[in-house]
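Just the one chain here, laid out as structure tokens, in the form predicted alone.
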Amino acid sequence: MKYKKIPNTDLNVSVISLGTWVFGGENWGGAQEKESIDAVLSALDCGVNLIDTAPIYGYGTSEEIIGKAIKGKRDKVIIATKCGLIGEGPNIKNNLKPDSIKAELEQSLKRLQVDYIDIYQCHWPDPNTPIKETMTAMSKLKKEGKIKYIGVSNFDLELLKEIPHFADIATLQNHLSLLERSMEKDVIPYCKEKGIGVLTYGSLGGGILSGKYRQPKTFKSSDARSFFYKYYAGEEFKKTSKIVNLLNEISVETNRPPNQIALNWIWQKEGVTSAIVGCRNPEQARMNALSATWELSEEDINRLNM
């Protein structure tokens, strides 16, 4: 395993870590307590030191897996999750309010069964908190130690420039992968000059980029392949199949599974500092982490980069 260290901060990150959506079972086809918690030691056992979480996967049945999984080794984690979405039934509401985002800390910190975070992040902005409110309660929570540093998620760049006026910000995570590119243009530059952190995820496009999937597949409303994953049919899918095909041709010329191939591009890209990838199993949590072993040659990163 390789490491990056986020800037301005003590923490040195596997430049893959461990995405748990999966885990909280509901928007990805169900999942299993113990095959759960046998990948994160899967992925531990691998060098991976990062785990990303959030209340909201499972209604906090991620954060509680996760807790069950890494006792007694909470020196050997650097766990980062969230806040601000609240589910409420079936409906999911945006709160960054300063009073929420204590209640949630709480709350997972219980589940997570540790006694801080180490990254914790706004999950997605709310247009209906103030970020100087926003920031102002993160900064409170950090001077009390129940977390070591801010993180924000899904933040455009207008957003990102407000945040220095009220708090200083280790790490930035938004979707990047060979699907989804819009990050590398100013974000990420931004990121880099101002010495800010990037974690990426949807690395694997929800799991497509693994290859594993050669003809249009249909998934239920709930699940995140049909509402946030949309390159599974229709038009995405044939434009997706080309990256895909890309990757099957230099899979077989390297003797490298499509999913490392895909993470490589990634993690090697400069100011990216970690890959977040979800996985279902213990082998594809230490599949994942393989492709911190190896590195993709110049001449294929400008392949994909098309």
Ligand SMILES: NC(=O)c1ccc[n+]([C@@H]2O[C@H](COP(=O)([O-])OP(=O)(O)OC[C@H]3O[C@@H](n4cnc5c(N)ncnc54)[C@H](OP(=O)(O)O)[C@@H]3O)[C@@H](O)[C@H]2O)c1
Given for the second form:
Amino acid sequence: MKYKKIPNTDLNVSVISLGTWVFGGENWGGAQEKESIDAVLSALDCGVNLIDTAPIYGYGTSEEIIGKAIKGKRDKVIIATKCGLIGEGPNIKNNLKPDSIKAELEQSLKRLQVDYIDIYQCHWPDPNTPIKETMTAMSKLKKEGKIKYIGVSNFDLELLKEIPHFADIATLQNHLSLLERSMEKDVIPYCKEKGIGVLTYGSLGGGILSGKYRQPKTFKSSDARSFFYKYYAGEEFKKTSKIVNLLNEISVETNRPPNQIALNWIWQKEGVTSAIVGCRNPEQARMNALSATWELSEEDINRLNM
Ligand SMILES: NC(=O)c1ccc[n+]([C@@H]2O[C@H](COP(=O)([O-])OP(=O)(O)OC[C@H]3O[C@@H](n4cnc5c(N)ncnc54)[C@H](OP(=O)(O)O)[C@@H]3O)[C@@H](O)[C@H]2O)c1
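Having displayed the form predicted alone, please output the structure of the form predicted in complex with this ligand.
Full complex below, order starting with the chain above.
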């Protein structure tokens, strides 16, 4: 495993992190608790030290599973969880008001069975709460020692630029993969300049960049691969296939699996601290972590940049 330091922190983070949305089950066609726990242990064995979760993943299920998996291993794990998405039945609402953040944090600490969170992230911007209120509340939690560092997720450049007036953030978590590259232009360079660590999600486009989907596939409307990662059917599948074909070509030439090529393209990028990758079993966790044992050539990176 390779590690990169998050600027201005004491956190030295594995370049591959473990994403745990799938542990929540409901948006990924179900998940097995034992496989999820074994996936955490497998990732830790491979040197992964950052686990990303959120209360909204299975409405607490993902955090509870992580709590069970890391019991007795707190010192080996950097926990990144989130606040600001509140599930009300099937509906999800944004709420980054101070009281809500405080209440969410207490519940996360209980489910994770820990007394502090390493990186506490605002999951999505809340258009109904001034950023000043949110960041002042996050800073207070930091002073109280309940969170070590503040992170934000899905923030655009304009909103990012407002934060320093009210708080110091350690990380930004945004979508980045060979299929979603919009943060490359301005956001990554801004973070690099300001010393903000960049954590990326959706690294495998929900799984399609592993190369295992040879044919289009439709998922239930509640599945993330239907409403969030829209690469699996129709015209989008045709576009995606071009990238997947190139990954397969490079895979034959390098004798490395496509998932690792897709992940190396991310973590080798200047300005990116760690690629968060989801997985549903120990073997996937291992296969993904192994991407950090070798490097993609500059020539192959340029081919993928097409
Ligand atoms: N901040 C945000 O708004 C936000 C949004 C999305 C995600 N995230 C975070 O980022 C993490 C990563 O993103 P993601 O999980 O959504 O998507 P992802 O990492 O692109 O894809 C994960 C899925 O790909 C498949 N997969 C993983 N490794 C594989 C391998 N080696 N071979 C074949 N298939 C493999 C698995 O699904 P199957 O086994 O079903 O194929 C797995 O659940 C999330 O878990 C979450 O922690 C954050």
